[in-house]
Partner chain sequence: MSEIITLAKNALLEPAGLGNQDIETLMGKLCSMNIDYADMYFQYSCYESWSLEEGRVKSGSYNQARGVGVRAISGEKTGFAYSDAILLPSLSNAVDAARSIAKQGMDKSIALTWPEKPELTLYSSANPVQSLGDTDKVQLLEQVDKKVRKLDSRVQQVTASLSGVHEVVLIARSDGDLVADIRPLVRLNVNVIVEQNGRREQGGAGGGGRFGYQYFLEHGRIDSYAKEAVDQALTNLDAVGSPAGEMQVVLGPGWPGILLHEAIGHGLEGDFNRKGTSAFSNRIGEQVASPLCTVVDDGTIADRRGSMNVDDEGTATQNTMLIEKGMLRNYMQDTLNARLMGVSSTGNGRRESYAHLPMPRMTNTYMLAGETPPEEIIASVKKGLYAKNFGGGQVDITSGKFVFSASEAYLIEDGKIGRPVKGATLIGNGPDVLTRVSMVGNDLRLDPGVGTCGKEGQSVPVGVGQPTMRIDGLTVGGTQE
Amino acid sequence: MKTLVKSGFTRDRIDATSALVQLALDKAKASGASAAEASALVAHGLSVTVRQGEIETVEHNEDNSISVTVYYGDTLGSASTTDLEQAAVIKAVEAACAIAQHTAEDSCFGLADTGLLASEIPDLDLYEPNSITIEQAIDSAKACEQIALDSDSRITNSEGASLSMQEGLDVYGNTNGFLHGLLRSRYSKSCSVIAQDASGMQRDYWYDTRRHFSDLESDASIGQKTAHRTLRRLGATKLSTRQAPVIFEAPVASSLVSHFLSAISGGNLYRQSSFLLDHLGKAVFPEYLSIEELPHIPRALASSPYDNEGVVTNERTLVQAGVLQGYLLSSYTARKLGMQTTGNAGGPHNVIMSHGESDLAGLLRSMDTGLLVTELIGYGINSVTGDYSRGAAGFWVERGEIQYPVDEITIAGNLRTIYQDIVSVGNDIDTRGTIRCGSVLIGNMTIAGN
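In the form predicted alone, let's see this chain only.
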């Protein structure tokens, strides 16, 4: 299989990187390893930051590395190098082989089964060559910030605006005959400002991140959303401690799904450190809710035709009618559990939560009275029990309308109860991350305040 050549990476560079991975595999076999795998990364990027109309940073980065894992039966050794010269790669293989002689045996070690490896590689359009100059990047960041600053006299300061670009080549190969490379790019734009009035100061931000620069939100959109989100927080107050319904706005609602994905990941399951241990085939969410994994969405941030072991990725239903259908497993964690890999070495690929017909305004009307959470602070999740407690900020809602902003509060519950108590999911889906879901209305949570 060959990597499709696109401008930004020459055929010579792609072939040379693939050749280094093959060299590592050949050297490992020649050294007596029963199996081996290797991955190489060649990447470069640019990031600029401005504040108050002045350039703060302009950073270039170059990342080159190759990692090798060798297997001697039930033992393994790993080593890596940032030097992509042949001699350095050979030394890395020799180091991995030496390490393998001193590691404990584990019968679950080994490559993915040959029959599970990807054989046909679809083009998911994950790469757009970087054609943006430093000057253009600076101008874009300045424009974002200036639009936010000019939108209202109460916006008095800025934490800055930035534009970053990254493009790279990942090549993975193993001694089961798999060798392939993927070109990927990632572009991000963000802005953060501070507003002030008689009640005090508040800050907020907005950002966008995409595989293609042409898909990024405009400078005007980023600046305007930053200003709007910051201004609406002015006058924030605390709440008294109470029980009430809670809506997680779409940009923070994905964290609820993230905790679920962590709980069904193989590492937590075989270590018995998951609050969803032994929940396969059991109801975790309400009957109307489903969660899917869609690895082949063009241009999506988590799309990939294969996982970190070369295993083909496929569309999967993780939750159907509220019932947990499957885990997220690599070859190693699957063997630990007596199961088969699900093609999730390296994590999930584009997880999508089902939704209803209401937008955020509709969810507010449905909730009538309660809390809209727009920011989460800190991390208070017990992965074993599911106990949940996080700092939050947002808005108090009455009669389906936002009444006033609130901050310095804590929301708490248990994730098993929270998941079962999801009343509805909005259609305001946030597509900027690896998890895609709309705003989520929870029937009841503890809100700790004054």
The other form holds:
Amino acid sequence: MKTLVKSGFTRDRIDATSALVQLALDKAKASGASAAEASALVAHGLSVTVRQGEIETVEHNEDNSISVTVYYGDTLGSASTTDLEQAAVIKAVEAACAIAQHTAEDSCFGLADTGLLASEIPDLDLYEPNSITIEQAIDSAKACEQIALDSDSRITNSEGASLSMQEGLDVYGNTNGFLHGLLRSRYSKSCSVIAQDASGMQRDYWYDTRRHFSDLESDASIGQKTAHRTLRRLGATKLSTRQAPVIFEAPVASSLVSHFLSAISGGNLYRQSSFLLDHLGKAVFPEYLSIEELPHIPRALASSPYDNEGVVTNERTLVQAGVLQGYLLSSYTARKLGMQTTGNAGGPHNVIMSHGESDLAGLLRSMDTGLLVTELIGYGINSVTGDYSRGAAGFWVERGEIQYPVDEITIAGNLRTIYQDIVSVGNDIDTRGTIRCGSVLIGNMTIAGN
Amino acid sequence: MSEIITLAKNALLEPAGLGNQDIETLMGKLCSMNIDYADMYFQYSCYESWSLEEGRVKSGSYNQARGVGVRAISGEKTGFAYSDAILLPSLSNAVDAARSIAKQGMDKSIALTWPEKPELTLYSSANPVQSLGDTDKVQLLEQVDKKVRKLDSRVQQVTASLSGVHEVVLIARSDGDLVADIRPLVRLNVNVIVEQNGRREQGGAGGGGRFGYQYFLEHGRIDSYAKEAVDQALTNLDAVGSPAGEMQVVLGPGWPGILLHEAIGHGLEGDFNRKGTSAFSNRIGEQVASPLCTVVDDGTIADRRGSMNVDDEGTATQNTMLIEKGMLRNYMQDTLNARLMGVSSTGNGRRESYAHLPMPRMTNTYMLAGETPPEEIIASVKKGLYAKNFGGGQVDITSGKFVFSASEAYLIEDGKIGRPVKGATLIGNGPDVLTRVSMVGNDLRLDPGVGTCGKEGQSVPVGVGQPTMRIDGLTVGGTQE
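Okay, that one was the form predicted alone. Can I see the form predicted together with the partner chain too?
Now the full complex is given, and it begins with the chain already shown.
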């Protein structure tokens, strides 16, 4: 097989992309816009999937887009295109300008305040040029899957293993003179297998995703965890309906933090569609908990020196001793709320929840009897009321030890109560995503079954 | 040459000066030895959206995408590459990358058939984005806002959005077929937040399909969306905690058909069944539902959100019998999985865009009507839950476990609909849930045209539908024991 993997960005490519953003800004000004901002993304990559030892897909991707927002005083219009030819970019700017003729004014619209824009851009080591060939990627995926398949005779089938290598260049510019590009890379490895016995089939998976290829979990570790997680689900049964303590295993516990972040994000607050309206300065979590946002962790997935508006990002405390200290705001949502942007246009950066000394086994012991949740399905979260009801699978725990797997149950409560009812957080931090937290023990939830 | 093909060629090939000969040469190169099947998927799409909040339309956006996806299949292996530009050099590169999946060999000679006969037209090929002036689009949303606020003084927030997509696709296949489709799609959504004594609740409604924006100006549709959203929000103001545990559940007609989509639809997609990873694998001909249940996937209903003249591999869509009187009859197939399973494609090969690989996906999935009046079904339940409307759902196709979340539900007590209860998630087991269907209503309804299905990171528009039905024993994920 021929090896065709695109790697790296030439200086010319970076300059040309920046020039295109500048062209969009200039064109907007020339069309009478009072201000404009534009961002371009140029990315390429490769992903391979193998299944049962054979190549299933080899996908080459090449993604280009530019989006522009123009302001005419207090009105705006936006447009985007995947065509980076100059003519197409100009056409997009014209489309945005046309839309701005029909939209209503809002005095909160506009670019970020100049004084808040990032001036020094630290290198956060978010980019490693790809040096992995297609053959190496295929071999690695095959190894992950083979280790999982070989680990137990009850593993009878596979959904395959994948490896993905992606590189991207992100350029953001606005008419207040900001123009900067960031290079990022992302490598992912995943495996999913199926185990079967007389009780039926169960599937599970494991994955890792990192900015640098060398930071990825080994093939053996991915394969072994996939096999372990799949096998332990065999023979799952329903529980009877009951109240019990619940542990969210670290990979699913981050979803609880994610609902919190959504509730304190500016868009939901000014539209009053948050269950945490007017909670600034109030206790949302127990006193021993804090949550920080650390945007500058080297190589971390959600690290960034500036946000989607060029505003500098800073370390900050979202929750101190259980009390909500700040929201996640962009310039627009901040103005809507009469506040200042927090550098969160585009969302949160690395969010870290504090933890105790116990590992997951320790949490299980302190729970004694209850439910360990390892998978959640469905979308049963009401963002306005905080009502929570989701499908779950996991394990019933007694005397601090896993007894048997369970599925086809739901867990329910209200997020405001659930947050206050966090008994402890484990030190088994999952560092793969935007949110870093350990397993979370909740004092009591309603489990529905038969 | 038929009209749609001509329009598609004008939109996709002509700007780059590409002609029939270029496509045939590229296809010949793509189909060098060891390639069993290949296709090139040219696509142009423009998408616009307008959104209203605080009583005014303050933002709008217009997005345009054009590109080509190139796929080569050798056995079970697929090579895939795409380009954001429809230009000869980038197309050549994509062809080289895609065919590198197989050992190189001589180029083949492929003659494409430029169809003469007119295609089936389930919808208009007019661009919906141009079906109404921009000022009128803004006024339409403002009208929605006014109507909602007039209905009840407890309304605090109204958000509404209007969006339209115009999509032109041209598919060249290695078996010589050249097929085109032009697909419109519009959607209107409204969400309201009401407040009473410090308690806030939300409600929503909307609709759409494959036509222009005029649809929303006809038959008092805006009035009914406004009323539905407000009613739902007000109902939820009175809602009490939902019961928890297994009980009789009556699902209302229309959108609650999402049950079928999650519980059985995904499990009947060809890829999972070829790989043997679905809870429905190797079960064709078996009884998987009560004899009251007949379920189809029908991509041929005029104007519906999930319909297409041809799927994204150029195969004509069809009405596929999935479950007939409780018996499992067919899976839904795309070209790759159909070939490997030795059957024909059912016209279910779909992809989000040129930048994604096609796979078996649903179109409009629904259950045919039964004979029982819906009132009789409600009256038959001594104690249970009536679920009228839902949010989203999800399924684990291997274990068969699925969930879907109610956005409007009521207790049934002694055969009468009682107090509203807070949205609860319903959970069940796909291969057995339909065996528990004990009554099917005569009131089949399709959903209003708002469904989007996600699979392996790809979103496609779909439809669902069903009559009122009673399920004896479904777990309701409430908070009240």
